[in-house]
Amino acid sequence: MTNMREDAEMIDIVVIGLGTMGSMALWQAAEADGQSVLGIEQFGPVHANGAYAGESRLFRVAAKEGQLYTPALLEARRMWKALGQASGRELLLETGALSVGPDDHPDLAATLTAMQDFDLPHDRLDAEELRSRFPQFAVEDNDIGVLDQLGGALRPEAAVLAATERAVKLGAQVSYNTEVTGIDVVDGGVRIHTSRGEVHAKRVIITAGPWTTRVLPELRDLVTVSTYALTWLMPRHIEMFTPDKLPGFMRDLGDLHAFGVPTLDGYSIKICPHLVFDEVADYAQRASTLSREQLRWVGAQAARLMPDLVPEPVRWSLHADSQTASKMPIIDTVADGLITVATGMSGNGFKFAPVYGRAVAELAMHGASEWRHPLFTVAAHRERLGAASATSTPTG
C-alpha cells in the first residue's frame, strides 16, 4: 500500500458511473450535509450506451422474484414520485402493471402471494374479465390476469438526468466524458486514475454496470455481461394502446415470456418477447445487433400475444447489463469499506434504483444500510456459487 500525496485534494465520495445506480447514489450522497461528492462518467449526461436506455421500464411493486424485494419496491415508488416532483418531470406513469398467464403459472402465484402478504391493492381477473377489460391481448381459456394497481412505467433517461441534476443542485460535481482506467487503495483512501488525471477520494462507489469488472477485476468470478433486446411494434389501432387503456404488462405462455409498456411515442408500443443471448466476460464481447431471423421471430411472437400488432419491429435496441448467477444484485463494500459496489442487476434493477442508490450511499458513508439485504453481499454470492459448484461436480 502506498501513501496518498499530502497536497492532493481529497474528495469525500466519488461515484464511478452515473447511469441507473450511479445517478441515484450521487443524488443520495449529495443529500448528506458536509460531504464533498464527485461523479465520474465515461459518456455524456444521458446516453444510449447504458443498461437504462430505451425510453421506458416496467415498474411493479408485487415482485414475482421474491417477497424480499417488495418492501424495497414500495419505498422505491415513494422515492420515484418524490424525485419526479422535485424535478418537474413525470418519471413514474401510474398505469398499473398487469401480469397475464396460465392460472397455474408459478410467476403469477408468486405475484399473488406478495400482494396478499403485503396487502397490496390489486385485481384478479379471469379469462372473460381479461377479454372484456383488456381486449388487446389474445387470451386463452385458462389464463388469468393480476393487476398491480401500484405499478406502471418509468422513464429511465429522464430519471437518470433528474437524479444527476438534483445532486448537482445539492452541491455535487460531475466529470463527463472521463474514463476511469484504474483504482488503487492507498493509505488514507483511494486513488482513481482517469483520462483527465488522478482523483483522490476517502470513499469510492462503483456503479459501472457492464463495465464493473474492468474497474473491479476481483469480481470476475461473480459477474458476467448479458445483453437484453428492446423492441417496438406498431398497432393497427393505436387508440387501444394508450396509457389510459393499457397498463404496463408481462405476458407468459408455456413457451414464451414478454413484457411491455403502452405507447409513449404515439405510434408504437414496446413489447419485448424474451430473446436469449450468450453471457460474456466483457462489454466489448456483447451482442451488438439483431439478425433478420431474430426480428422476424420477435414480430411473430408479439403478434401472437397481441393480434392487433403489425408483426414487424419498427425499432429496436440492444442493452448490456451486469449479471450474477442467481440474478440477485451485489450491493456491498470491499477493500475494508473504502469501496462500495452495486452491480449484477441482471436486467432487473431499474425499478429499484432510488433505494439501491440510497443503500450504496449509506454503505459508503456509514458502513450499513437497512436496504442492503444480507443475500446481496459478495460473501453470500460466493457461498451460493461454491454450493452450486459442489452440487454439479461429480464425486466419482
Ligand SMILES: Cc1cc2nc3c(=O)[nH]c(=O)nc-3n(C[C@H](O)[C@H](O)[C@H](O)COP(=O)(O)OP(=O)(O)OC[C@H]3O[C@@H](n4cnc5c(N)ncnc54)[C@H](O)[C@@H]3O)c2cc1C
Contents of the next structure:
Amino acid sequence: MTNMREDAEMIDIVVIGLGTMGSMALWQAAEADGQSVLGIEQFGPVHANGAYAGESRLFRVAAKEGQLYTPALLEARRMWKALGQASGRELLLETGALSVGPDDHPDLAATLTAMQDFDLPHDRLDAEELRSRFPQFAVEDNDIGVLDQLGGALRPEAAVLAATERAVKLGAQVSYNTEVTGIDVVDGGVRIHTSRGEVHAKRVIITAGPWTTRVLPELRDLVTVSTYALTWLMPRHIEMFTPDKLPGFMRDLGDLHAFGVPTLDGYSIKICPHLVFDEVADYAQRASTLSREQLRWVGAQAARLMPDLVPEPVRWSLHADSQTASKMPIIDTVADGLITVATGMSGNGFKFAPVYGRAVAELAMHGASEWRHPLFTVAAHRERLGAASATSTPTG
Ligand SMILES: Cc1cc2nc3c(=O)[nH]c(=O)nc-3n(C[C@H](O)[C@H](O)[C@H](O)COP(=O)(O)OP(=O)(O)OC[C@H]3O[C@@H](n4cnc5c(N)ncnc54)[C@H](O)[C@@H]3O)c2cc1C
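Would you generate the structure of this protein in the form predicted in complex with the ligand, following the form predicted alone above?
Full assembly next; the chain just shown is listed first.
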C-alpha cells in the first residue's frame, strides 16, 4: 500500500470504504483538479459483502417524498448515464419502474403527485390496461399501475467498478484488503490507522456503509444495521420476463410489499416479498440465513403476485445496510469539517449514489453542497430523534 509510513505525505482526501457511496465519492473527488485522493477498502475492488451486492437495484425518479428527493434523482439519472457512457458499461437498464397496488394506496397517490409536480413522463394504467400490458402480474379489480418512464434497474457491481476505475484514471490511488481500524483527529488533519499502517489526511470521507459506527462510534445513537433479503424465482415462461417486456416493479397487495427486476440471468427473476429482520447495533449481529419456513413463504407470496412463477426461490442472499430511524440518510461533516460522512442509506440509497457521492466530495472539499439537504445533517437527525422520544407513549 502507498503512503503508509509514519513520514508519509499528507493526502488531501482519503475515502474510507469503496462500496456504493465511496466509489462515487472517490470519482467525484478525483474530478477536482490538484487534489491527492486515496480510497481504502477492507475487501477487494468489487465484493459480495457490501450493501450494493446482489446483481441489480431498482431505480425510480418519482419519489413519493417528491420535493425532497426527486430533483436529486433526476440529477442521479443524468450522472448514471454519464458514468455508463464513460465506462462503456450499461449501468442503468431503462426498463421503466412500475408501481402496482390498490388505487387508494397512499404510496401510489404520492408517486402520482411527484409525477405531476415535476412533470415526469409516466403512464397511469387501470386494472384492464395492466392485465393486457403486463400479463405477468395477478391484478385485482381495484389495482392501478403507475409506470415511471425514467425509472429502471441499475447494475450495482458494475457501477462500483466503473466509478472506481474512473477515479483511478483521473489519478486517485486505491488500497484494497486494507481495513481502517480507527481514526484520530490531530492538529490540522486526520490520522487513519489501518491493518497495513497509518495514513495522514487533510480531510476524510467515511462511506463505510453498515460498518460505519465501527469507524465513527459517535453515530451509534443514530445508525443501526438492517438486513434485507434478495430472492430469485423461476418463471415457467421466461420469455415474458425479459427487460423489454417487464419493467422494474414494486407491488403492494394488502399488507404485502414486494419489489423486483426482470430476468438478467436468463432463467430467473428477482422478486422480493418483504421479510422483516431485527435491526441490530453492529454488522456482526445481522441475520445471515433464511429458514425453510421463510423460503416457503417467499415462494408462496411471489407466486401469488405472479402466477407464472414456480413457488420456490432458486437463489437468495442476505445483505446489510445502514439504517436511521427516519430512513433519511446522514450526509454531514463532523470534527470541524475534517470528517465527512454518508451513511444511514436505509435500504434506499443506491439510486442516489452518484449525487450523494458528489455531495460528500463537495462537503469535504468546499464545506457545502447543494445536494446535501438540511434534513440530512447529524443535528437534524438528533432533533427528530429527540422529538420522537418526547412524544412517544411510555410502554412500562
Ligand atoms: C438487499 C438490498 C436491496 C436494496 N435495494 C435497493 C434498490 O432496489 N434501490 C435502491 O436505490 N437502493 C437499494 N438498496 C440500498 C442500497 O443498496 C444501499 O443503501 C447502498 O448500497 C449503501 O451504500 P453504502 O456505500 O452506504 O454501503 P456499501 O455499499 O456497503 O459500502 C461500504 C463499503 O465500505 C467498506 N468498509 C466498511 N468498513 C471499512 C473499514 N473499516 N475499512 C475499509 N473499508 C471498509 C465495505 O467493505 C464496503 O465496501 C438495497 C439494499 C439492500 C441491502
